[in-house]
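This document starts with one chain, in the form predicted on its own, laid out as structure tokens.
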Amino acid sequence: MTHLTDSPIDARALVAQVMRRSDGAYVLFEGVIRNHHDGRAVESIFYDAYRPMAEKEIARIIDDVAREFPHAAIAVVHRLGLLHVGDSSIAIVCSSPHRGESFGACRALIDRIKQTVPIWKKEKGPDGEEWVGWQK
């Protein structure tokens, strides 16, 4: 599966992709572009990545989280390119027979993705543009 896209994210399609008849819960997390960051106005964000490395790292994180939460089904998509306030930059869906595993897996995924995946963002506001974020 490809985890990076240049197109708008269809979160409902991700839910349909992971839900099984045995699941009693799913958690859908969508990261959405907001109009501010660190006290500055934000009009848009441009996301860029070294795609082969980012795809590989997201797949590794999914595998690790799937081992920790063996009953969870997982889907992750991160959008690249120019996004505006209100657009979804990432969607994560975790389904499982019980809600606890869905919540745990989803939280672990977003925290690790933000920590280690080489995706960079350039925020644009009324005062100009600035690359922010990824520290590794």
Contents of the next structure:
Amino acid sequence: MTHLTDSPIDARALVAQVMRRSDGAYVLFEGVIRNHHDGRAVESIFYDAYRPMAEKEIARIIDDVAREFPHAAIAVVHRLGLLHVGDSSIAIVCSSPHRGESFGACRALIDRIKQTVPIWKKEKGPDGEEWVGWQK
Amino acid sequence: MTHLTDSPIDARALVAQVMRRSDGAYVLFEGVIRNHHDGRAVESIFYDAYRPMAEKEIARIIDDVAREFPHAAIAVVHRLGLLHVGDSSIAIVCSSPHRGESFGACRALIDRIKQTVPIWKKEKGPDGEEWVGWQK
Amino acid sequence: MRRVKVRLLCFAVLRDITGRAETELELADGTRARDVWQSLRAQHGQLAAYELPPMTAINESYASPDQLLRDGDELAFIPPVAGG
Amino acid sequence: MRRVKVRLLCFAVLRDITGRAETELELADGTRARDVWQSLRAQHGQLAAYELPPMTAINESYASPDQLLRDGDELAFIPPVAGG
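Having looked at the form predicted on its own, could you now put up the form predicted in complex with its partner chain?
Once more the chain from above appears, this time first in line as the rest of the complex follows.
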């Protein structure tokens, strides 16, 4: 169980990891550092995590989603550390015999991972840096 | 405008083609030859198309979806010819500043492409071959 | 009576059934796409179950089977599609 | 009165504010997670706006801030998460 990495994400390897000969579709989602947020320019994002808990929380979410989409195979990797515009922060791959489960499982995973997994980001732009979501 | 190919699909190149620095997400969908269909074993699929019309029809669908998801960037490639289990027949990439449009556009594209684009498949398995969808 | 020349394209199962990818037709002026389908049905028993063509395309766009054919038209009957 | 030893972990903005990633606490038996939060608030004005911790984790699982702390517990207050 290692859903966290400090290295660039190899999405193609994730796809190869999940695909079975009975799968007719896969959906790959990647979250990517973009050059703006809430109207401010963004240059880089530093990702911090409560690592052992984040691992467990991602595994728990995968278990839940796998129960809801029982024919889907799932892989999730979140990158931590300092990322720049264009870098991928997360990759999620879901494969299934029919496409509906791939789409449904992939969307459910990213939505839930964003809600509860203890990962944080500090955005840095020309106007300074701040922890996203923290109201000063 | 060339949404059809006779060669293996390079999904990574498609992703690179659509991504903009303002995009925070992309969704890649690939349809893959699976080893079964309607309870029968499948070994290979031959894809035929009315090529110039298929090109136009895919372009028309992309235009429609781009209007519905105005912040999405879109790429679609469908492969034709003889494909085997594990080969990708279609790749669709949608990127956008926020993930909702990437998921929405990608799902709409594959659903509509399957409905109206003049592409056909002949499935081959141990029990013979047949054109999918044709009631003898 | 005036005649119109129409190019008939057959794909997938229809090419297998008719044995031809492409046929040049000379038709009476006033012929509709559905009339061409009926003559195909008359020639090929395997099409008997399809009273109407699954879908019709004229000049690379979907069209009504009732559309009048004009000289130079490219006509194709579209079996159930299965892309993706 | 009995004392319990608790390890307090601070991440992200909380680490910046407290200046420490990890603190060993010796607490009176009967202390709840929310009591630890109140003492952090008392020490750091930047936490004044947060009467309750955003979220609380005990031993790597989400927990109620009212949970009693036991000897050996690992306690973390979870600022608003922003993964993905």
